[in-house]
Structures are given as structure tokens and as C-alpha cells.
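Read the single chain below, which is given as C-alpha cells and is the form predicted on its own.
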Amino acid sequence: MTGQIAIEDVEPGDWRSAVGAAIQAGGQFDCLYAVPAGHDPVVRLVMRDGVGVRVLSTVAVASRTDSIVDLLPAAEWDEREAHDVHRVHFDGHEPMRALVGHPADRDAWITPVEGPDVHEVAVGPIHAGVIESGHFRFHVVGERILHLDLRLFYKHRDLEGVAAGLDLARGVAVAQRSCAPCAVANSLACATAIESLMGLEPDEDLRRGRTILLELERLYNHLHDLSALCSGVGFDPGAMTFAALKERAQRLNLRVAGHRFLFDTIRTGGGTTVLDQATAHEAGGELASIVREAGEAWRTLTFMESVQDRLGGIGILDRDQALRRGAVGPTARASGIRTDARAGSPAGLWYPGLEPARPDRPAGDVAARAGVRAVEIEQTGAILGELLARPPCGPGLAVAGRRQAAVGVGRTESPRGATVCCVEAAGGRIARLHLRTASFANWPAVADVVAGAIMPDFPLINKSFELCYACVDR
């Protein structure tokens, strides 16, 4: 995150006009959340532009404020979450369907679909595989999907509530536990937010060390996702090849950082991982081998007609849909949106000259989302190769170097896309911690793209997004 964080208090009656003006000025949506504040909660909208971060804040008088989903459709889930958790009513957001809450009345969360031969197919929340709980309610005619209602939050842990009152330094541990595959990205977003609160700036060693960890996380996740896609089309040789490479990548994590999922490698104000030259050299060699073999496996897949026929033209998220939903990460890039939170020298990281990955054909389908990951594996290999050739001299420190902020905002590019963490403090303790992950941003797009598909295509479409349940349920 570059630039300063500007906070603007907006009169309740001016909320929509202020948001509209921010959009006209080039502001891009990051997140919306509510802050409990006595009788009247506060609603904050976080936006970014080329200069820095802008936080618009308004009081929800008698727990009511105007909805902005017509201005920023990407805020739909954010408003629904604030309504369910903090009882804020957003005038104009109708119907306000339940998201976090699980009311017994099915009409409170399901979109009515009527017509000849319309049936409902319920999948989950308990699944055949060893995965987390999520319910998919399909409205179908025959095998054709007309609409999908998602119901998540079965394992809602209220980690944000747990964080309230903790010492600032302990916020990272809470963010980390929201999800294992995104442990580094979530921890780093939180650490960056806290450091911006405190006016701290990472030194070069810390920036380089954190970048190594973030890219190691991206590598094993992308390998896993390609394995899952091969499994989704029944191509076992590809599934096992990428799964084996993912296992090697996680063993590399263990050697480099002491944990397969890179837990406890991020802390506020400093680093934890130290690489000597010998370890870095060994890791660089193994990394190059993994990336080379992944590239060979991907090129083999591109010539497998039986595989490619199943990937192309399925689960299409076009560019307009992706923009409207505020899609992030490989999902957005596969639809032709050149956005990447790593580009533009984000604070606290080391990505000089990085450009967002471009798929060969940004069709927004399963094939394009797979292609973005294949390109990013090579990109990640190059970034890590350069960093490991000249590893950080020490763990690094964050030192005073910028103005303290009233609301700390951290933004990182997880394997699934931009993750945003906002932290507010009172008396040296956390008053509010809000984590909006890339999975939270992208789940609504899954429901969009399955409309018109057939039921047997859903597992493949879902795997092409490969989103977390835990990141959402946090």
C-alpha cells in the first residue's frame, strides 16, 4: 500500500453523495465494515487511488444508513455482513438477504426462482470429501442451472471479536488463524495495517524476507489449484504431477521457514526468518527444479485435447461482470483486468517492476483462470530466484518512517487476490480488526458464472476459483 491514509468524516445525509464523489475521483473499492460505537455504530468505506488510501466514515443514526450497492455493487456482501453481525440497516438494500446469519426461514436467504419444471438441488453443508462446510442451493431445469444461492459461515469463529482488546502485536496471530493456505497473506495484511497505525516503515531486509514468504505461499497454492483442476476433469496424471510438486514446495517451506504452511513467520515490527547463504542456495536449486517441472507439466496439458475441451468456454466471468463484482487476483486477471496488489511497489514488500500476469486469452473461463496460475508460477519462480540469490542479511526491522494513521490499512496479494486488513486502536490495544480476504471478494462471482452451466460442470468451475471457506467464515 502506497501513500498516506486519509480519513474523512461524512454527515449521514451526505453519505451517498460523498461515495459518488470518491468514485468519480477514481477511487476503487477495498472494503466496507461497521464499528460498534454505543447506540449508533459507525460505517467505514475504504477506497484506494494512485495516491493512497481514503477512508470515508459516517454514523449510522439509530443503526440506519443509506446503501451504496447501486454505486459499488462489490459492497453487497460487506453490507450484508455488517447487517447480520452489527445490526446496521442499509436503506435501499432490498431484499437484505441473510449472509452470516442462518435463519430458519428459507425465504430470508434464498432467491425465489419460479417457472415450469424448476427444481432445487441442495448440496452440503456436509460434503463427501474432507473439506469445510458450505451449502449450495441450485435452482435448475433438468441439468441446466438457473441460479445458485450460496450459504457459508457454518464455522463462523468471530475472530474479529476475539481480536478486540488484545495488544496490537497479537493481532497478527488472530489474522493468521483465519486460514492456513493464506496464513502469510492474512498475517502480512494485518502486520502492515498495524505498522501504518504506529508509523513504522519496514527496512529492506524485512521487505525482502516478507516477499520470499508471500511468494512461497503463492507457489504451493497455485500448484495445488492446478492439481485440483486436473482432478476436476478426471485427468489423474496431471492431478498427481502437480500434487507431487505441491508437496515438494511445502517441504521447501519447512526447510526455509520451519513450517509447511509458513505459520508464525510474520510478526509486527520485524521478521522471524533468517536464511544463510547455504540454505538459500539449496532452496534456490529446488525451487528452480519445481518451477521447471511445473512448466513442463503445464505445456503437456496444453496439448491434451481431452483436457482443454473441458476447460474452455466453461464458467465464463466476463470483464464487465468481474468489474461489477470487484473480483480480484487470478480471477480478475483471467477476465482481462490487469490488477495485482503486488504491482506499484506496495509498502513493506519487494516487487520492483512487477507487472500483473497476462493470460494468453483473457476469456474469463476455467481455461483462462488455469492459464493465469501457470504464468504466475513462472513469475513467482523468477521473483524467488532473484531474492534467494541475494538473501536478506537478517530478519529485518520496521522503524519509524511515516506518519501514524488513525485507521491502519494493509493490503496484500494472496494466491487468490487482494486481501485487505483494517485495524483501529485505543490505548495501545485493538479496538477493531476487520479482515476482508480475496475469497470473500470472489465468492459472489462463483454464483454469477454458474448460471447457464450444467450441474456436472459446477465442481470444475468451483475448482477454477479454488476459494477458501475459512477465510470467509473467519
Second form
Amino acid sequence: MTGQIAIEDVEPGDWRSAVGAAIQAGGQFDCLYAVPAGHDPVVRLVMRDGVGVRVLSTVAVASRTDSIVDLLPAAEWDEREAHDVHRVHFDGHEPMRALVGHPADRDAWITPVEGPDVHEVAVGPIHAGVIESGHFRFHVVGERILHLDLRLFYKHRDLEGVAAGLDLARGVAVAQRSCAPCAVANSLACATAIESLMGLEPDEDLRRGRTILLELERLYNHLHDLSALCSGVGFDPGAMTFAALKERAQRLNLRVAGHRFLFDTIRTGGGTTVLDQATAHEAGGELASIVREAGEAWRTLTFMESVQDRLGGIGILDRDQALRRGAVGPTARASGIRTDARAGSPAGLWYPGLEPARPDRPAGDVAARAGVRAVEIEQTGAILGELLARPPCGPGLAVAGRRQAAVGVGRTESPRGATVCCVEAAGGRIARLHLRTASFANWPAVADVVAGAIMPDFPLINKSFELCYACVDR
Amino acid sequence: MYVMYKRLQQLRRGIALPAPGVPGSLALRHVDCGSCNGCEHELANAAAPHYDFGRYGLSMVASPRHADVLLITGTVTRRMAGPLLAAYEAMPEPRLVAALGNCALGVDVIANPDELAGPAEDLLPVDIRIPGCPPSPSEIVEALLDAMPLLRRPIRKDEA
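Cool, the form predicted on its own is there; where's the form predicted in complex with its partner chain?
All chains and molecules follow, beginning with the one already shown.
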């Protein structure tokens, strides 16, 4: 999950060529963020290749630097965020539309769409159901959507700003508060980043304990997503069946880790989960029953013609576009990309031999995104089953064992995909904490695939991604 | 389909939810004002089979115009203050305001104060307080049922 990370300083004039060379060498984009440093903020680019993590860095002289968004389209939102929050101007990123900022001037964030009969439909920030707040501006002709402008960040609490200056050990609490359904993935990415700054490595018990928590989080989230998808097509028996299974999974969380959302189970430097044989055995039995019934319900769905008819062929994210956008998680796997932060046995966790899940038909549509979750519920059931059969002997510790990194980078697979947390320290305190969640990575793709769909399909397409607002807005 | 219904029936029998007490109803309009999405999950869970709040006359409605209760989750960010007040203005009288979860109550908030307009109490009169991080579905249902008498009034003779 982490390597020996040093910062590679790049002269401002060489930024684009250095990034181009890193891509040529097989580097894949993880995130880009700005670090305030007086008049000249610093821009960091985190990339990953077969060997490990690379952090390229350049000074934005007088707050200006070259955009790399044409080389790495996945960095679009990252540059827009650095622009809005840290006032970095990216030469060549035109037009620079507002993302985190909410300017009163609508031209600052809306894409002009003109033509006969084109009109706008404004939805949100308050939605009709129990849904997080965010605004969608549809440009439509009749029912057909031509373009969607997303305006999120209504829930912006400036958590990254809050983290700056805190004691290193408090970073995890801030990362956890960013989002309840991704609490384990986000706080573990943060804990891993801080541990790599401190040169700590998790022992066997901690690796196993943390893997149990990550998979418990995935289980209830995936069940929730399938319930939401059933609601999206108006199939209440399916929605209620998966909602009931989700409830059982959250009760399992409470029994195993003391909290329905697994809050406060991730700490820097050690574990919290202690499982005796009897509890682990009982939890294993309930887990197996949940996974079996979820499989049964999924098979029922596959025979429901009226449900299937709504899922296939809509909201298609093709493989090229998914790669271009840097899509992650079940979304990427449903588009046929073999990616999963759990694959390749990441060092701090316990995933021996895990392969990214393969849906039956990776067509990139709503059906494929539903199907990949059904496959992953089984996969998670198998991993958890094995871990609960031989539970960790104690909470576990992270022990000194490697060189201290200059930038801590933690990477986890949340229920929605790869989540990256970068932490930089000064004098034992957090100088900069940056959390780039899977939802942040995938939102641009939602807007892409909606173009061409009809308005009534939007809620369903949106639910097939089931992205968070909280850990995007932070 | 048959198996799905059978399982749901078994589940319902197994849970054996208590029968509704005094008849009544509350229409709920939820507004997320900067939560971590935990309170939303528990609120949605309260409508699922293990709690089934619809059984006690509670329902989520799509518009504040149809609502008796405004359910506020989250810290109330600066950016959500306007939409929140607009939703409140749109509600018919009599109406109630519920602060759902610790953030809405201003407890243990993690946020940059410059980004906040809340807690809820600073903006609106709060009638119902539901603490927890997040409160469990049963705590949410119980708090809302306890609030039902707040909107109940005796039926006048001439309206019968």
C-alpha cells in the first residue's frame, strides 16, 4: 500500500515534460493537490507504478503553474479544487469552471448549452427523498438530457483546513468524519499515510483486523446499493429485501466492532478490534446467512423481467471513457477495467491472491454496475468467512520497521473504489492532509454518461454509481 | 419472487413489531445540511422492515409543503442555510423542527467555523432533539412518536 516515498522536485518550466515522462514510464494517476506556502503554493502530483508511489512536486510561482489536465484528464476536478481552495492558477485549463467555490455568477459554473427548445431543469440542493444535498442542472430538450452540470460542495466543512495544525494522531478522526458509509476506508487511508510518515508497519493481527473492518463496510454498503437500485426502478420487494439484509449487516458491525458504522475502530499505530473465538464463530454464521440470502435475492432479481428491462443498456460508461476519467471501484470494474486497490496483496492488509471482481457482462451500463456488486458481496463473504474462521489473536500494533516517508500516502479500496489520503507533517503536527475519495474520482463520469439519457433514467443511473456527497464536499 | 416474499413474511413474523398505539401521523421532510451521511442512512433504515416506521404513521414526503416536521441533519453549513430556511418557509403551520443527530445539535462538530451557519438551533426553533452519532433507527422512531402529541389538538364539537 505504501512505498519509500521521497518528493521529486520539478522545475516549474519542466512540469509538463516531467509529468509526461512519468506517464510514459507507466505511472498511473492517484491525485493532485496544492500545499499553501505563502506567495508560491506548491503543487503535488501522486502517481503509482509497478514499483511504488511517486510524488512529483513543483512550485506555482506567483500562484501560477501549467495545467496537466490534457495529459491526465482524471486530474480535472483536482486542478479545479486546487484553484478554488488554494488559488492556484493552472495555465491551459480553460475554461476553469468553479467546483468547490459557489460564485453567484451562473456563467462561472454552468456550461452554455443553446439551441431550439433547449431549457434547463434545476434539481436540488434539497432532493425529494432521504438524500444528501447537491445541485444538478440539466440542460434538456423535452425529456432528453443534453448535458448535466454538477454543483456539489453544499456540505463543504473545510475538513482539510481543520486538519492542518492538529496532532498527527488526530488526523484519523477528521478523515472519519468526512463520511459515515466510507468511514473505515477513509480513516484507514489516513492512518496508513500517517504510519508511513512515522515509519510504522502493521503486524499480522492489525492487518487481519483492519481487513475485517474494510470488508464489513463493503458488505453493508453493497447491500444498500442494491436496495437503492431496486427503489430506483420502483421494485419495492427487492428494495426491502436488501434493506433488511443491510440492517442485519449493520447489526453484525455492532456485534463485531461495537458500532453500526464501525466508527472509531481505526487508530494510528494500532488496532481496536478484539474478537474472541465464540463471537467470531457466531459472526461467521450470520455473515454466511446474509451472503446466502443476498445471492438468493439477486437470483430472483435476474428473473424479474420488468426490473432487468430497466437496467440494461442505460448509463453506459465505456472502457475508454472510464480509463480517461480515471474511474475507480465497482464502476471501473463494470466497464471492464481490471482494477482494485486490494489486488496484489497490499502490504498493510490481508488479501492473499485477491483478483478484481469480474461481472458477467462488463458493459459499463447500470446492469453491469449492479452485477459487479452482487459478485463482490460473494467475494467479501469469502474473505470475511476465512478471517472470522481464524480471527486475529489481539488488536494488533504498527511497529517501527521502515524508513520514514516525506509524504505519507495511504490507499484503500472503499466500497466505491480507490481512496487516497496524503499527509505531510511539520514538527510532529499535520501540515497538510488531503483526502481524495472514490466518489470524488467517479462523479465526473456520472455527468458524462447522463448525456443522451432521458430524465426519468437519471435517478437510476445515479443510484448505479451510488456516490457520496459528504466525502467529496468534505 | 415467491422466495423473496416468503423471506419478507418470515422476517416480519420474526421481528413482531409492537402494534401501533394511539392513532396519528407525521409527514417528515428531511434536509441534509452538511452531515456525514450517517444520519441519512439511519433515517432510511427506520423505514426498512426491522423498524417499519410507516406502521406508526410516519412517512417521508417529497415537498416541505406536505410536511409536518422538518428533519435537519448535519452541522448546517453556510451554503445550506438558505435552502434550509426556504424549506421551512414553505411548510404549512403548525409545524415542528427536529434536529437529528449530534451535528445538528451542535455537539462534537468537526468543521471550520467559518463554513458554518449552524447549529440548527441558531437558525430555527427546534422542537425535537434526537442525539446520537448517528442515533439508531429505533431512537429516531421513538423520538418522532414522542413528538406526535405536540401537533395533536382536541377535535372541536362543530367540526364532527
